[in-house]
Amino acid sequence: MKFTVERDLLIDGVNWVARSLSTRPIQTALLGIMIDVTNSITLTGSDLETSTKATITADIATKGKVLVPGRLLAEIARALPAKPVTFFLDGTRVLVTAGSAKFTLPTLPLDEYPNLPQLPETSGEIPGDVFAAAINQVAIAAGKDDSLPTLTGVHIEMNKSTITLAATDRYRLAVKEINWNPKDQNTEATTLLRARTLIDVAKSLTGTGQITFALSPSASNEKLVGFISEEKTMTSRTLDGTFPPFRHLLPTESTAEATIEVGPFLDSVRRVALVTDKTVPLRLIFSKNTLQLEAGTGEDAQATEELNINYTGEDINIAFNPTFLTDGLQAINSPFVHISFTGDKKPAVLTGKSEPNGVINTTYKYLLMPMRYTS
């Protein structure tokens, strides 16, 4: 096996494939990236839950297949000088050269590498930038506690030409609706994928062109979701369990509403929150077109700030986790935030607006539970 490849193509492909490598795999072969040289170069990595592939073009002298330590290959690729990179399999070693830089990589037992699941049948397409933005808006609300695996996922619901993504950690809920182009206009399906898997998709399978979805049939024993973009693919097993019902949590009416410019609001939240931590709430007092932000009580450090806002309805005195509030304000991706309330002790819903008196963008909703605070 011998081939020469451009360094930047190698780095891009290896970095993508290395994402799915486990730091503690159940078998040694899963530490490796498989390099399969045919008419092009296919790089493969897997932790048996998620599998990634990248196809890159190269000047191929001889074909072959080899398994090398994946993370070491990724580090070497990033460190190589900006020159063409040559790979040459010499017995049980792979020689990697670029200019005057030379590395020798050991190989791993190729016959121990598991058979990976095949990419499911294509279900439809969506613009990459649209899908990436939706994932980033929703995945922030996914749980981090692996003892509650269902809540570490993003619920994906496909209903004809609409995809709904939802995630919750029990303290907040993010819901986003986007349009897509299904292969079958009557497509209806749901799946649950790890949020961290989707974040990797957003980082690496987007930016150019379309992303193709691939779903296992509902009757299949293998519950898989695939993503395809240009020369990269990812296949992931879905999470077991059922995502909790969430639509009934989003109120249809409100007793008070506020419209606030996001930039100054974010700045105020960050300043006042300097005297808090994740366990200390940030108190918000809404009244007569003003918002008073307060944090800290008693002998602790304290901070206050006031903003002029557009406000209608009853006075609201409520408190939020400042980190969760900041996440929501950033995720709405709009110049103005619209906040609707149904009471001091009930969740608030954040949505975006392009103008103070403009139409509310209801395609993204961020529901935030209030915290208890000491007066």
Given for the second form:
Amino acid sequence: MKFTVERDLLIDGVNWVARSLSTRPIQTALLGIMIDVTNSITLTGSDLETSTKATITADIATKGKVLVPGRLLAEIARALPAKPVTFFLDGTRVLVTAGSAKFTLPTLPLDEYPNLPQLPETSGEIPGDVFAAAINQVAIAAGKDDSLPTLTGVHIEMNKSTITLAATDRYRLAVKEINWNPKDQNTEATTLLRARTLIDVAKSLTGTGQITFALSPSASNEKLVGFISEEKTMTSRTLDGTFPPFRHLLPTESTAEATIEVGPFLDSVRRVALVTDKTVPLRLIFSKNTLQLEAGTGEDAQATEELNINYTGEDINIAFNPTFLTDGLQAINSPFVHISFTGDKKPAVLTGKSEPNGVINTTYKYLLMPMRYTS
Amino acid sequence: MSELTILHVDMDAFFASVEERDNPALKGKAVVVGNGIRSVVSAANYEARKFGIHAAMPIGRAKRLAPHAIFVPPNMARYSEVSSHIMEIFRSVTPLVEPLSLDEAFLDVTGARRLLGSGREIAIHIRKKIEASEGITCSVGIATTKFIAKLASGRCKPNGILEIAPDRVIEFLHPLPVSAIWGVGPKTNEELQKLGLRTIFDIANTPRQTLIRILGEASGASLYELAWGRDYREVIPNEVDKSISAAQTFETDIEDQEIILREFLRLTEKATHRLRERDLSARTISIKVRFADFKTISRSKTLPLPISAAHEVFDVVKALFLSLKLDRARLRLVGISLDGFEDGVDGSEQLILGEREKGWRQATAAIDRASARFGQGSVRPARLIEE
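Can I get the form predicted in complex with the partner chain as well, since the one above is the form predicted on its own?
Next comes the full complex, this chain leading.
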């Protein structure tokens, strides 16, 4: 095996596949990145949960296949000088040279490398940037507690030309609808994927045009989802369990509504929250076009601030976890936030607006459950 | 500046004394408090100590040393009740009370001297009051520092008072072995012995720099200061416990997961009850399991939000235990511990999407009220009701 490759292409490919390497895999072979040289080069990494592949073009002298320590390869690739990189298999070792830098890598036994799941049939495509933005808006509400695994996932629901993404940690719920281009116009499918995996996809697969989705048919034993961009693919096992029903949580009416400019609101929230612990409530008092923010009680440090806002409906005193509120204000990704209330112990719904008097963008909703507090 | 007056009050064989008081038939007999044949001695009265029995000794061994002794199971609820009465007595003398455990505390009585008299007079007053209202005795050390006060109470046990005046500190302190110094554990002790430093006098006459070289900056310097009777620590009132824990040794080693989980549930009920009694909630939940061969492992989890309800804590405890993936391992002991406390005082709580407005929180509060009235365990999960 011998080939020469551009350093930047190598770094990009190796970084992508190194993402699925586990530091403590169940098989030693999974510590490796597989380099398969045919007419192009395919790099593969896997922890059996997710598997990633990158295909890069190279100047190929002899074909071959080899397994090298993955983390080491990734570190070496990042440190190489900006010169073409040559790989050469010499017996059981791989020589890597770039300019004057020379490395010798041991190889791992190829025959111990497990058979990785095949990419399922493709089911449709979506623009990468749209998908990435949607994931970033939704994954923020996913749980981080591995003892409740279904809540660490993002629920993905495909219904004809609409995809609905949803995630919740039981304190808030984020729901986003986007359009896609399914291969079969009658596609109906749901799946649940780890939020962390999707964030990786959003970070690395989305610079380039379209992303293709590949969903294993619901009848198959192995529940897999694949993402394919031009040269990179990821196959991930879906999470077990059923995402809790969430549509009935979305309120259908409201008793009060506010429209607030996000920038100044975020600044005020951050200032007032300075006096609290992250889990201590931030109190919001909405009345006649003013919003008063308060935090801290009794002998402790306190802070208050007042904002002029658009407000209609009954006055309301409501308290939120300041971090969750900040998350939501950032996630709506709009200059104005529209908040609708149905009570001080009922979820508030945050949506985005581009103008104070404009229409509400209902494709993204962030439901936030208040905190109970005694004043 | 006038000198401080610090008392260290230590109850004499506390658990055993409470048992003797509650059961006069035990008076004058050797009494050992400890649960079941497989655990260790929690306390032994002075009669039992004559046979060489001491706290932390395996019960089996204590039984061989004194087969005629009376072994009683510990009643922690009772001891903590008596303890809270005693702490109340301390607080009636001075607000500066720093409890070290159920049965000992430091008191800074400097400010009480004008009203109640000298340190010795206050000590006599406290001892009388405890004996009259609780029927048990204690020993009191009096000095100008915490360090000397604690050493003094240890030297006048049982049922004594020892005051070390400032000009007598050195002559009291210097003949004592180095292991008497607070913070000198077996390892440091060994280091010091190797260098021929046996008494506190030896330490005091070793250059400060030498001690720092041997023991490191912090411990070397503090050891030198203590050897000259200098201790700058203040009495910090009411330092609340940083964790609440509960553990159980099984009568025989258990491998049945059902029984183990049931025990975890019982411990969770117990610990969360104490948590809520103090109006706290906890963010970090830990479990401990000890195998038949005494190997012990623990696992913990810190949550994004603090919790206090038994069913919520048990979900975490159960997940931690199941994540150990024990394959029918035989367990000797299981325990849980809660820390990372946050005040529940302001009553704030993150609400959960889709949960009924009156939910577990109200149910838990009702259980706590019933327990306050009818005793702990009067309302408990169906799984914990014995047939």
